[in-house]
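Only one chain is given next, in structure tokens, and it is the form predicted alone.
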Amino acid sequence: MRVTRREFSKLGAMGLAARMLPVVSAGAQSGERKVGYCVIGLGTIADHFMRGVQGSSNSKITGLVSGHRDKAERIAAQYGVPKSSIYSYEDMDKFRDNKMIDAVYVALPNSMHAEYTIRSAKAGKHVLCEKPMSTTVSEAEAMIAACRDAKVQLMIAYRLHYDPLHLKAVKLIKDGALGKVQTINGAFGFDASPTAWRLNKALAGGGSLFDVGIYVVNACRYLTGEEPVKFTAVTSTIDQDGRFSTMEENVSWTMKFPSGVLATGSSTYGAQMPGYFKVFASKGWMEMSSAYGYDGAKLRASFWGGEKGSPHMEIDEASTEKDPVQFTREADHFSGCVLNNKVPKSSGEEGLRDMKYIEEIYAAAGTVQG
């Protein structure tokens, strides 16, 4: 079952207006080239991104796509977007001729990512698409093909790939500080509102695994630097309150990596589950709490400096960065790729891999997708 953007608008599920904040100077030198972004979908995540772009040295908001003209005009006034650069979903393709728009940020529900990425690519615009990349592997492959054929860049918005604290965690493992990694545990979830579009499978593609579990899957991959080769999984629904008529409430899974590392993950829409990961290795351990949010992450580690019996080392570091800095860094990276014709670190292929693993997890759980 597919849901059109018009039908989605009628659901009223994205009724959160963007915060009305004064425009902040981006800090770039006068005359420096900036990539102009057209934001497609003006919900909560788009608000984070647009505020992030305000702090970027090489990015700016130059267009909006929305089904609500009055809302779009209010936001356009805050970001200096001319009314002529506001589009509806029906006439969005006209931005092909808008020279102020170099790229788009796709901030729509999951099931719409493929359509609007492909339409944008055909209009000659580079694409930064929110995660999960799509709802199926075939959609992800079509998105990659469309961007390749149009010779535009495609990046999936894995903002944590550019976060200093996550990069420090990866470096500790890569440098061998923890010794040989044995297991990784991770989880993320929240108690979903009955009115959330995420509980509509036609819009979301699936349950919490698509929305928040994907953070755990992706983190295990960049922490190990490996791709999983074997999966087990189970799903359950405990709260019979009508919210989970089209999808499961809870998912737990395991992934085995080529080195033998075992990772376990859980995600839920039925309880507050602050995101975290824990790494257990031969020389010690490492954990990150509030790992997947927009600010406030904390990294702790305890390990021997060399062989057992050598000096013991401790790390206890909290991020002092506040939202929307992660989105600023994400925009900086993609704009740099656009300006210099470089493949983004979190390319479409990165998103495709996670889509394949999500399908593997559901298959292991005996849950049919689609």
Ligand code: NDP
Second form
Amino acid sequence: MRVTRREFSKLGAMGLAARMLPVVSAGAQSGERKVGYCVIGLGTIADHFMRGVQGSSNSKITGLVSGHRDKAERIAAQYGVPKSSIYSYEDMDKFRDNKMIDAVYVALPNSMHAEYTIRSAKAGKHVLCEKPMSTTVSEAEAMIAACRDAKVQLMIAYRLHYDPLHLKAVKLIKDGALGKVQTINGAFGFDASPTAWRLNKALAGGGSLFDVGIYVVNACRYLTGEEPVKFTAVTSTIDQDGRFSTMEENVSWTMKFPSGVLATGSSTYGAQMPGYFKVFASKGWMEMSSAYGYDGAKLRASFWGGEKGSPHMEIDEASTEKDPVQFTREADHFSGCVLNNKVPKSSGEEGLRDMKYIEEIYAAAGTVQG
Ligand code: NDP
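Now show the form predicted in complex with the ligand, given that the preceding structure was the form predicted alone.
What follows is the entire complex, opening with the chain shown before.
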């Protein structure tokens, strides 16, 4: 039986949708109702995620997909994953019959996200996919369609959507504490190694905007609660050292929001650029530095409480949380959605919006991506 998304929401309200979604396997739950994750691609971010899952009350690692069997066996032993639940990229689809695997975590280079999300959905697995969701808008749309058709949940791993300090920053603006926001400024970047897949456009999709600039684009959207409508942008490459033969080194952009808020952002693969955002509003300002890291973020703000002039409020708050707690929270959220048939806060549609804005920014800069 095929149902549209609208019909499906209606069924949800009637308590019937649950019956149509893949049931979390009894094996994975074993009385504890834990969602079993198969991690696809065992690199840096997968390590953070797997450590994070260890702190989760409703998630566990139950499968691995890797091009390196030795590494996968070592990690499997660490997380108690049976050897029979280790797959290669070629034979991964066999996990369709593995009742211990309810969901996948796609932690591959950007251009592989679409293929592995779609294959996982077709195998009946819920999908938590790393950002950027894909390398083109059309891929992102195909991922959403595949998950919808397979009736599995799709979440994009925007871990900061669940971070208390970011949520506090959003609330300060939403509650009007800062007054009317006028401009936002943000940046994020690093000096990329010449051997990184990130400098290979076929794997990365494009430059630092896909990888780290996306944090700034996304933050400006959740801080304002608006969607940008106009874009200007410019790119440049300073280092002629062979690293930037397929992509730009630097990109700066402006986004105009419907309220008139102007957000400017920059990202780079040529300099250490600690991530931050600064918000300037009618009653004061707010900034977060180390805004996009795994821990150690600081929120500072200074604004007038009532009439201009008095009383004066100051916020100077450092997060005391340590890596990998952001990943624990991310896994908790997605597993909760899988167990309760809820659409994740950072859904596929949310990832798609950023893909559209990335394409707009590159188009404004006169650089064709994808
Ligand atoms: P890594 O290079 O550290 O890991 C990627 C893994 O993908 C590799 O270890 C490898 O696993 C697998 N892989 C398969 N094919 C290839 C290939 N052709 N080239 C390279 N690796 C391949 O990357 P990251 O973990 O840093 O990034 C992975 C994804 O996570 C990216 O989309 C990135 O944007 C995102 N990311 C998200 C972050 C966040 O905070 N949310 C932070 C960092 C990255 P194996 O050896 O097991 O086959």
